[in-house]
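Presented as structure tokens, the chain that follows is alone, the form predicted alone.
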Amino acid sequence: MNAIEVNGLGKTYPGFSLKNVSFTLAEGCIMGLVGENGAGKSTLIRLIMGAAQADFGSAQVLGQEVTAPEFTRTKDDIGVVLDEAHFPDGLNAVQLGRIFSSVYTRWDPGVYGTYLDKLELPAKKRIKAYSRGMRMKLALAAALSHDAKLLVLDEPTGGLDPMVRDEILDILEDFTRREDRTVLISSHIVSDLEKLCDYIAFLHRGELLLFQEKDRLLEEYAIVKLPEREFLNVPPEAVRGVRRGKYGVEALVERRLVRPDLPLEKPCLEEVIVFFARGDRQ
């Protein structure tokens, strides 16, 4: 079964358009959504969650069309963590758990309490005294405590210190040990996605430039560094992005389209994304 199916999805706002986005994410996988500020990541997530209405195209989540009335029931199977975790400041984590127990049919207070302990969140402390990192961890604890099949996370590690980020990534990886659990995570921190994700989707200026299995992506592309004169012999169709400097040319190329004797280096995910965004093949 596919956890998410997006077909030709588009949405236009003044000054911005999300254009014809299509991809399919199988259940049990972790997909990283990456792109610059304003690329359309949050817009895409809102469309997938049925929080905004598409101008064209369609989206299905856990087998249900997001515009159908029945999707309201499907949301019980989805855990959501947004880039700003908004909770009533006057409540504490225990009181918040009681509210969620009336929202989710499969809310498990025992699991919630376990995550509060694991994430070192003070259960009786008012949320207004929580740091940003603590609020994000609280949102994650809530999302993981009602037996969700799909987690949708929008910038959950942004602005957090490396130790907290690693803690969150470990929890997400553990979540998908069951084959029927899926994660869609949006992040500016590409190194986090490289550690965690099975698939990478790259949005750039409202267009989906890339959707591919991460390991295959890193195997298919390579970095080549050559003097300008030698770079002229690289087939233009092999080049996906170019960076020119004082001492020569650095380019992202498709391995299968270049000579095997070229000095090729394996790229990191961030390099692939940067070169794709540049799009300069000259």
Contents of the next structure:
Amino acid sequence: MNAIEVNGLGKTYPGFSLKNVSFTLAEGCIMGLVGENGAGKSTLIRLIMGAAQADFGSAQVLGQEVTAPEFTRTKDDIGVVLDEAHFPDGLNAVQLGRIFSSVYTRWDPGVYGTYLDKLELPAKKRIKAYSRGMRMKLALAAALSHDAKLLVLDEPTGGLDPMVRDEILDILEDFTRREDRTVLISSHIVSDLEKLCDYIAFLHRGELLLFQEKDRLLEEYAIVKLPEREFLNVPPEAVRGVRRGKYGVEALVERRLVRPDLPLEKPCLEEVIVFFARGDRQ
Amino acid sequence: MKALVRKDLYMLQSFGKLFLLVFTLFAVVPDLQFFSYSSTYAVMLSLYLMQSDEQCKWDSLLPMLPISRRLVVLEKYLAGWAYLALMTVLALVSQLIWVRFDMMPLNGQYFTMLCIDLAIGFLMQAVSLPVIFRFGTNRGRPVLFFAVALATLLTVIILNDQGFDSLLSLLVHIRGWHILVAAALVSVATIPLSIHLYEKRILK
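Now that we've seen the form predicted alone, could you pull up the form predicted together with its partner chain?
Everything in the complex follows now, all chains and molecules, and the chain you saw is the first one.
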């Protein structure tokens, strides 16, 4: 079964439009949504969650059309973490747990309590007094305590120190040990996604430039560093992005389209993404 | 619904205690003019709760949760109605006490005024909530202030002896509770409008 199916989804705001986004994410997979600030990641997530109305296209989540009234019930199976905790400041974690116990039918106070302990979150302290990292950990604890089948995270690690980011990524890894659990996580910190994800989607200026299995992506593309004159021999159709410097040209190329004797280097995900974005400007 | 009510009660417990205390006092003092302030606060309460939601961005999280938009709107109406009901009970109980100590007479005029004050509370809710659901508290606030000013003006006119008499002569065949029921119905009738306008705002 597919956890998320998006077909030609689009939304236009003054000065920005999300254009014709399509992808399918199978159940049990972790998808990283990468893109610069303002690329449309949050808009796409809002559309997928039925929290905004698409101008065109459609989306199905856990088998339900997101515009259908029944989708409200489907959200019981979805855990959400937004870029900020978005919880009332005056509450504490215990009160928040009581509220969510009335929101989600499968809310488990025991699991929630375990997460609070594990993440060292003071239960009786007001959320107002929490640091940003603690708030995000609380949001994650809340999203993980109702046996969600799908976890949707919008920039959960943005602005956090590496220790907290790592802690959050560990928890997400734990969450996906069960095969039927799916994660959609957006971030502009590509290294976080490289550790975690099976699939990478790259959204750039409202367009989905890339949606591919991460390992295949890293196998299919390579970095080539050549003097300008030699670079002219590289077939243009193989080139996805170019960076020109004093000492020559560095480019992301599709391996199967270039000569095998070229000195190719394995790229990291960040390089692939950066070159794809640069390619768009060439 | 239970979750939303619970959240708002926690919010009031945290930040709204002083306001509630002041307006409870207004409801129980032996002067109906103060009760009119208290009933006006019903809409202020809904506004305060919605503003708190916007400040912490809870309103951005809500559409992601398994809570229908209809319930989100209905709960804010209910908060205002529950507050009005509570204040009325407090006013009536305190009134009986004041009567017992001969501090205030209990007559038909009292009930008429009580009904009119409550009606103003309902009408302010009917005017303000759709606007606030459409524009949010910041942009919707000017409309609310207009409604408060209008309600205050009406109260002053009504409490003025001459104005009250002229109004009574106009409304001689209409009883206070008729006005109250009509205002409550108007308030209920604006719920679908609020839902529609709220959906328009959040789904944009």
